[in-house]
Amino acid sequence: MKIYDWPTGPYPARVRIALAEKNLQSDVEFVPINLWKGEHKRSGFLAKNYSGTLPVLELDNGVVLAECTAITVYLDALAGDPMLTGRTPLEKGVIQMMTKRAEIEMLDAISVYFHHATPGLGPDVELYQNQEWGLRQRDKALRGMHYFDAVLRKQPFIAGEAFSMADIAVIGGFIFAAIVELPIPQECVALSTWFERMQERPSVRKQLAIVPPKH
């Protein structure tokens, strides 16, 4: 298998953490696609992924999977017990719901803030920016942090009693938040405590140790 990604990207981090949790790193060849140079928006890569986003998983038979959730579902089912995506119908439904909420309320909102209200990936990539929209999405992300803080006051993990891809999605959000220097609100004690606990997992600690390069 090949994974096209950029090692410090917040979205690629989600799949890299999943790979580490499933102990599949040795089964994958990583192919770097430089986000800062806009390589993910060029025709060669767009032929693999119409959306022009990372990461992308390419199987040995040429089949291509994009989108972090889809890739994680595949990897989780590929290697033994599906511990990241749920074992029962209810677990699967809750994990999918909370993963989507992590994307909409936090991770994707921070992405919009990054691309519209900061220099983003630079003028060669950011061909259109709407600062007002970016700032609105920053505020949405902060509200999302408060939501997940409330969730974690009632349960140990984002989707319930066990670590899942929903936790990985929120971790990806915090990786992006660090890039744009958006801290966890002080009052979100449960969220901060959860994130400290997540950093004790080897899969997460290894990913967070990678310092984003200057562009």
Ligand code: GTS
The other form holds:
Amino acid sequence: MKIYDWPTGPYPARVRIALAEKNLQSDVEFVPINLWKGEHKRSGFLAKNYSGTLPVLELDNGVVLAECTAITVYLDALAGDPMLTGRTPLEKGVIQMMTKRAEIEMLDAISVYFHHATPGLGPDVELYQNQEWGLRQRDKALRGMHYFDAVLRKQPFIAGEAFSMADIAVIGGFIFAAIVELPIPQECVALSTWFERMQERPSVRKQLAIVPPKH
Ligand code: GTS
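Condition change, the form predicted alone to the form predicted together with ligand GTS:
Up next: the whole complex, starting with the chain shown before.
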């Protein structure tokens, strides 16, 4: 299978971490799509993913899967432990809920901040920017960090007692926060401690160590 991505992108990182957790990296050929040159908005790529976003998984039979959550669900079903999307009906439901919440309240909000209230991918790619909307989303992300801090004061992982896809989504949020230089609020001690613990996982350490390619 192929994965179209940009190696240091926060969303692609989610799939790269999932692949490493499932020990599936050697089954994948990575194809770089240069976001900074707007390659993800060209017709050839849009034919694979209508949304024009990375990452995209393409199977050897040509079937294409986009969206980090969908790709992770697929990869999780391919191989054994650790299970990233839950075993019981309740675990599966909670992990989906917390993953979506990580996107809405933190990761996607930081992404909107990046695209609207910073130079983003540059004037050739960012054809419409709304700074006020971007700044509101930055504030939303900061509120989201406080929410996840409160969650982690009560339980060891974002979706409960075990590492899951929801933790990976919040890690994506940390990666994007670092790119846009949005500091994690000092008072979010449980969140910061959790992130230190996440970096003990080889999958996360390996992802954080990737040097950004020139763009
Ligand atoms: N909902 C999508 C998912 O979960 O896969 C979001 C994917 C997404 O926004 N990917 C970013 C992208 O394509 C990649 S990165 O910013 O993490 O590197 N952004 C380009 C754009 O123009 O929005």
